[in-house]
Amino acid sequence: MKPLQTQELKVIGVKVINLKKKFNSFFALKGIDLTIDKPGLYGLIGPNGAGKTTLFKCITGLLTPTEGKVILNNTEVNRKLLFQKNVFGFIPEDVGLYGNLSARDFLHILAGLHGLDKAQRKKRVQEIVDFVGIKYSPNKIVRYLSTGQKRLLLIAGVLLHDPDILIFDESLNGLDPVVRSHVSNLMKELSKDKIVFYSSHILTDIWKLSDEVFVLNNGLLVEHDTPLNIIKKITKNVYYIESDEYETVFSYLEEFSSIEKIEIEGNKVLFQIKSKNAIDESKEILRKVIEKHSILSFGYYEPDLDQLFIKMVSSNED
């Protein structure tokens, strides 16, 4: 069942322009530009301290940018404009719940804060509870809920006012596989007519779920594309040679003018060929290496997600 009431067709979007945020002398964000102009699932990844939470808090108006601006649904974010709070729903990473309330009371209080009268609250809360899939007793006290139960309650809470934009900061982390799969399915359903912008350290979730991925590092947006295109860009014409003599092989490969980039990963030497005939060139390079060195294996480089993540952020270090 869809939890959302039928709405008039309208443009929804997030636009961030030259966003900078400074804490004392430290710039957590150094000039972010991004645009999301249609419903979908958008993943944000980056190492700890990259600025992900700061970016989310600036988008939602919880932090005031040092420079630049944020536009939600064609209106610039302003902490004084209360109506904007109806545009988005935000679950921060370190959110707290009212532990002494029942789950039902928690949702009814939130619904009341959004201006729903008693009759509306009852109907809306039930719609959202059914959609989110909360199965535990509504009388259960919040502090006795499991991590997964609390997460579902928080998701229900941010859906009560039917926001166009949902921002989830690390909301998939810390969940068991069953609950994580359930929350992922909720996010996919919501993304059919809403923008769902979320961060996670679980790269398989980001890669599997996201329509587009934003990569943040050192306060800068260093990559933005579909997951497939990111993989293609990073691995284009990249091959590996596995050898016990990898350091010697590395030195030998430096002599080839057709090789653009060389690096070592374990006992593998990775090399990127800039020739248009990369496959033929790689075979010729392999033939020459075999004449001088012992190798264990050779092939097209296909990194796992952790390696891919490291490559994206390490290639953009200050």
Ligand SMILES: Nc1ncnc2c1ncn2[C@@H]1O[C@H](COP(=O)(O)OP(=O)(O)OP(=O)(O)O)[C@@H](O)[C@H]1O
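Superpose the two forms; the largest set of C-alphas matching within 1.5 Å is the rigid core. Residue numbers count along the first chain shown, from 1. None of the values given here were measured: they were computed from a predicted structure. First, how it differs from the form predicted in complex with the ligand.
- With the core held fixed, the Cα of Lys268 is displaced between these two forms by 2 Å or more.
- Once the cores line up, the CA of Asp176 ends up less than 2 angstroms apart between these two forms.
- In this overlay on the rigid core, Ala278 has a C-alpha that sits 2 Å or more away from its partner position between these two forms.
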Given for the second form:
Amino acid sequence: MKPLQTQELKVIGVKVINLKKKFNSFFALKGIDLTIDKPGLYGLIGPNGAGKTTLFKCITGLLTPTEGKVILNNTEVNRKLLFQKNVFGFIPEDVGLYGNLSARDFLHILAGLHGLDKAQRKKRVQEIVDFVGIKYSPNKIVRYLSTGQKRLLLIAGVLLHDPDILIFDESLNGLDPVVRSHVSNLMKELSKDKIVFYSSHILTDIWKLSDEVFVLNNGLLVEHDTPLNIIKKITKNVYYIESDEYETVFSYLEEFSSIEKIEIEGNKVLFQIKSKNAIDESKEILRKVIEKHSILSFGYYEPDLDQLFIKMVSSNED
Amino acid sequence: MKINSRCVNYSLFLKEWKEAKRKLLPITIGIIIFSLFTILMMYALPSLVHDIPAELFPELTPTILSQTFFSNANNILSIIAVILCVDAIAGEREKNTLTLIKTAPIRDSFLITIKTIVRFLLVAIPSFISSLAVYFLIMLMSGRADFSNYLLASVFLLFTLFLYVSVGILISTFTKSQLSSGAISVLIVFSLTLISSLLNQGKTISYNFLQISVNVLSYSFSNIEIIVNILLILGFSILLLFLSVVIISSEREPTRK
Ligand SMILES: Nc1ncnc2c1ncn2[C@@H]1O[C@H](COP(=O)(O)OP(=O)(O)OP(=O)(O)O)[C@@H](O)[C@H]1O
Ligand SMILES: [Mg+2]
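Right, and the form predicted in complex with the ligand of this protein, after the form predicted alone?
Now the full complex is given, and it begins with the chain already shown.
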């Protein structure tokens, strides 16, 4: 997809500074700082009620922050600045559509609402429809579209004005695997020259797609890194031994001074090794265990993403 | 990219009009039927009520018939006008479509103006057509009627409807659902109509702008009085619309349901 205008040297970025949002007496955001300064795919995860939607609404100016500020491409977010509304494209999690219009009219009207004139509009709508891969008839009435078809229409809708920053709140939810991977590919493609900041509860997507992941919990940013680093940080030097006698293995392992943490997950005993030379140490431990117990398997532990998620948000609860 | 604000406003108008257009025909038919009914009712009344001797019913002159129509229209069309406004902002909030507008480069003042104009057209066109239809019915039933005065009353009716649309728009900007917007609007309009009917006697007649379309048929207004009435109506409307703009642009979470 071609940009609407030749790109000059422009600054692309989202900067959130000490953002707080209070609803009545409850702080939904308790001081968020984050900086995104180059195109890419940025994932936002966190449990229900963590404040993801609230954060997105503050970034797009739909909510006025209680404290702190948001800067998009070098200008502070201000609802009165009309040009700023074309800097971003936002798909909220529960957005409604103009149900009585046809898909074509809907896109034309959205394009017009963002300031494209008639001549630009026709070309642009066709271009975006092709890019997004909308296959159904443009005469279909929006109200009768399926969830997936509506989602594609919305994605097309926010691309019309060629925004630099795309914000998708749970836009992958409710899609079948084929459409989901199609949308993921679109997002990947868009992230080449745009910032795509999205939230999802489908962790495999977040982990596979994102260049960086932000973890929000209880209104605070608790983690920010590449997916790989986050996994490493949490599961560094963790090994597992699978055994039918996992309980005795567990108590046996407790005696090793080089083992920092032990946990049971199913019939696996997970343990984290403190020493610098963890691989050799793990072999040594394995050798000793095998002498006394029968085991089914052994290996470097790669966590189940859901488990990882639960670990991340629970370690910050206290 | 340069934003073409003419396109923005035109597209908003187009969107509003496409949605309103679907309602135009049913509303027009409904209002015409209602209007003609008010006149025919006057003729049917003596034969429906048997206890009262026919001589006690007033003679159905064109003026009496026109007055009947305009006072009924005043009461009913004002309610229809505000009901048509509930979807303006409250409805978009309820259906979660306000986000699409609030993330587009639309000035709040234009948002309110365009929504007002479309709803005014939606009630004004059927009302004007109906008043013409009623005029022909009156001509048919009772011979000649004074057209210039009747036309003046019809135009005044449109002015008052504009005021009522402004009331509806204001209420729609601060309510969260169409139901509450409708309930509050009807209550307020009902009270306004009641108060203005009570005030419609003695000295207050000349500036009772909510009843002016009825009064203009029986009371001869000076030009100054007419201008003052028009200014009062427009002034209040603009004030209400201005308030709506202030409310919607100062809300901390405009899209909240
Ligand atoms: N308008 C509001 N008034 C009061 N409380 C609100 C409002 N909006 C959000 N909250 C509260 O703020 C917190 C954060 O909500 P938010 O919608 O941002 O969560 P989320 O991370 O998007 O959750 P989910 O994954 O379920 O979508 C919640 O506790 C919610 O109840
Ligand atoms: Mg959410």
